[in-house]
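One chain comes next, on its own, written as structure tokens: the form predicted on its own.
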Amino acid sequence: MRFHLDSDQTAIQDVVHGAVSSVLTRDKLHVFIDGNDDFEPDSWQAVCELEMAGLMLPEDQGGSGLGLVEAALVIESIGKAGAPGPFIGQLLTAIALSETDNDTARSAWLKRVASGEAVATFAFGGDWLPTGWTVSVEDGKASGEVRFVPSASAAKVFLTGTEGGGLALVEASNAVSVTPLKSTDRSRPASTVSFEEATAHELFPPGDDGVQRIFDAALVLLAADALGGAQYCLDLSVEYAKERKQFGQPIGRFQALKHQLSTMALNVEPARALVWYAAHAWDMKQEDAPRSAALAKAHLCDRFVEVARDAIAAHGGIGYTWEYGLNIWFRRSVFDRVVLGSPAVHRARAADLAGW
């Protein structure tokens, strides 16, 4: 099978690259990671002001009608920029609004949540996979807790796994509190999230194939942020390769520096394939799909954290600094790796459903 992207799918990642670069500078970016805020307002208008949020829901419901390959564009174009913001989330919540048959949930908020009017994050916590989800929901009304949310304080809505492996839509209220968490990931902060009978919509009730699939969804989006989180050290540390000199010559001339720079090139560009196979399964609906999806995410996940390690000893000294900025993306990898599960949980996961 030969698979590349057409013109429209280069120009999506050009053109959501571009727009965020333009908004949120490192600068900017470093003013943020440094305060105390959840959500960076101007990189999200920028991305919504594109359509993006509404862009895997059917032209009949406003969206662009297109799939989990284009969506995975966009995720990694913002890790690439290293975007604070739950875009993960809000693209899973209109999926999943597209999807439910529950048609008051669709009703109040498909259309707010398409267009980033309403801010939408994932909650699902507990031990990362569907059956492991601890929030109650019952009359309406959900109860628990949940860790590792991300931009929780902007949040309008919260998609949040239930117990026994169900999916619900979370509507912030007096009845959600938020204590903000120390992540190690700063361009992403996270909260603990706990829901007191807040107002709650069930999207796909337990044991639902709903379910699973927006999970899996989840785990290629993450593999996609991790995608350009890693080819961003891998571009920072060629251009420093080039410009950086001693001994009056570019220390990308030296060897031991080519073979590093060469294996961080073959730990990102095969791994390119892995995501958009996993999407394009995932939109064809394949047998395969999910197996596909825990791979991605264990894969990409590890190269993530191994690429950007190895940017910073690319560039020595310097790259060991807050102020050079490496850091941010490396603290990046290390959620990615953690959230919705470490690569040995999916490895074990992609075992299981191969039949091993």
Given for the second form:
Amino acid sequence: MRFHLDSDQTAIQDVVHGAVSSVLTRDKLHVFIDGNDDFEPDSWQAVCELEMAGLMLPEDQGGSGLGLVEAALVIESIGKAGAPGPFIGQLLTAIALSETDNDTARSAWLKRVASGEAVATFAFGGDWLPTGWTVSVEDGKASGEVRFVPSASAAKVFLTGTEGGGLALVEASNAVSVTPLKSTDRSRPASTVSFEEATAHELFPPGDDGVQRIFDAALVLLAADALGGAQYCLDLSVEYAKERKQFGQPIGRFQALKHQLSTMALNVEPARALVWYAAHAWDMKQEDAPRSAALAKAHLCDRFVEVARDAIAAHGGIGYTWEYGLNIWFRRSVFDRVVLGSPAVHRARAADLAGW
Amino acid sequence: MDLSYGDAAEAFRKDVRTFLKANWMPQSVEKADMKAYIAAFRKQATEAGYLYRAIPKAWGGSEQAPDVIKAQVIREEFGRARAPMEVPGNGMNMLVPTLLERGTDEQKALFIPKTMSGDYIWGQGYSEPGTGSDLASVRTRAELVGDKWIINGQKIWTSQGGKATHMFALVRTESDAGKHDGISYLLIDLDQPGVSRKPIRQMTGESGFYEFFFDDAETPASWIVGERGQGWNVSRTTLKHERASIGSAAMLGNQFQKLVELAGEMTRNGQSAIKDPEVRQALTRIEGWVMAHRYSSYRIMSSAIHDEEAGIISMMMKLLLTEIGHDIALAAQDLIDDEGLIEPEPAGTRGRGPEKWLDQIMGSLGNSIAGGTTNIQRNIIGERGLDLPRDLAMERGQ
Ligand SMILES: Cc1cc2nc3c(=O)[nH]c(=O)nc-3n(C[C@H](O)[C@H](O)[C@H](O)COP(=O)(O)OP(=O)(O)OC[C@H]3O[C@@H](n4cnc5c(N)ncnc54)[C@H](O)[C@@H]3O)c2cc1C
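Structure of the form predicted together with the partner chain, please, following the form predicted on its own?
Shown next: the complete complex, the earlier chain at its head.
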């Protein structure tokens, strides 16, 4: 039995966090969020150079043969660093290309996506759930509009949700137009993407089991991002409470604040094992994997929102500023909560899946 | 990650099952003989190496090398067969581990076998009327006169106080030493003229804990665990041996399952309550917490198996359990609705309806007090877990 991180797994976290934070300095992150780009190449490059995008691919496909547990650790580090990405989209696209029966799509794109040469994002849209996806694909041409696509302007391919709940890989071209949205989450700005007969490879037909698997993986990765973000909010608040003095002493000495910080920790640390479990259940293709993914997504995203709010309260005035930067993570918590479906949606699904 | 226990553990599980099949047959036993049957069974299970594993053979244990997974397999299989484990209570949970670490051979010989057999039942004598969270402020005192300690004072909230034959108590023995250094850990026979007890009725209506009065009560000079003035330290002793348990996760899982069943039984808006969208949200919201608790327990167990420290998460489990218990209580209260206006018959009575949830609804409050209140847990998480500076008010109080 082994249900805590081993040294290889902690190394993944450390390496990714180290690589991202060395290139994505605080100043640079602020420049990015104040700008109009939806893609930050340096942190992107740093992560892809670590061969993280292909880490879940089997070794004969050039990957590291690792699982969603490790992918979740990568995304957790990304969430902690507040890095733009689109890392979740990249990982998901690599998994989808690895698991599809469509050899043409795989040989054309898998290597490029796994190496990070081609940026890949996800374009699900609709009401987020596969049953609500709307893009139509006919004879290799995709048409339709998808809202809230992160890093859309940099993407070479879009992992796209299709009508009836299928997945297609749509290539960027003149037939794809990207209209930036004014996004709450400045670290992951999203766009509306329109496909007009854009070149598309069908990866999984509507209703295929593979679709639910990719979607479940997406839920777990989003939960992992929330975990990393929440951890960061906690760490920053604890650090601040030790330094900031009022009434002649560090504010962390005051019991009321100490208890607020303990509550934040109680929101973060136990949830970590839930993310691990959901990822592990997915890796083992367990029957409870979809339900665990849904509950993990719901739970973690609620926790992140709560901890991000508490972090700002714990800081006082400085926490409410643009400059200090906590709002970057607060805004990420807004993104994580709704993208792929809100906690209430996934709890309702979990109740259905239990057969209640 | 690997949640399986491994081949060796599964082979061991087979052995345990075979043993239980051959030796635990309560159906064949008359009610009147049950007590003796259980005692004999425990003896066999100890000889087989399944019970009293941390206790040396010399004191009647099975003296097994610590093995967290084996201990867990034993718990699971005994649980499945509804076979009795070690005698429950403070004696085995708290006193015996302390004696194993800090007791003299004389104390071990005197107390461990009788505690294992259930002849000695122990009360934990820590709290006093003036001493709760600030445990080191105990005022019950003992004075060494010849070869006896003479004890005067009062203990309160002693669980199992009605049945208790003995008490392990924190008492002040060094009047000129500091707050913590003045305390000793004494063992006291409760059956003597100097000790009287009085039940205290709990909010549930039952008499779950007692008050004890010591009026020149006596205990032999040698019934002190550790040196004079080391009682505080002794009371902090916890044996690491096979400690990591996912028992509370299993208990919580069961409780949650029962809540789901309750939702299936009650009605709301003319349909089964479990079909109600609000109820479904409430249940799955709690389930996220239950899962976080369960897998954190596995995480802690896994760390123990690999001999690593689990860190801050281990300081959170009590509070987490308490908080989830409260959430379950509120959900249950909502579900039983006006059935909650009926006072339940005592636990174990046949024919209890949904009002039986009042046991959990009230009992969950005990969890936030007993064994260190919720505020104290938050202090521990903040100060030991997050390394925040100690409260000045508390520092002054030391
Ligand atoms: C069901 C049950 C069984 C028990 N069994 C036993 C037993 O067998 N043996 C035994 O010795 N005791 C037992 N106790 C007693 C229990 O350990 C104490 O009740 C507990 O430690 C709290 O002490 P107190 O009741 O004196 O409350 P107090 O310490 O007076 O606390 C009252 C309130 O003040 C808060 N408070 C106190 N100090 C602080 C602080 N520093 N910071 C923030 N808040 C603070 C507490 O959190 C609480 O909310 C039992 C209690 C219960 C409910």
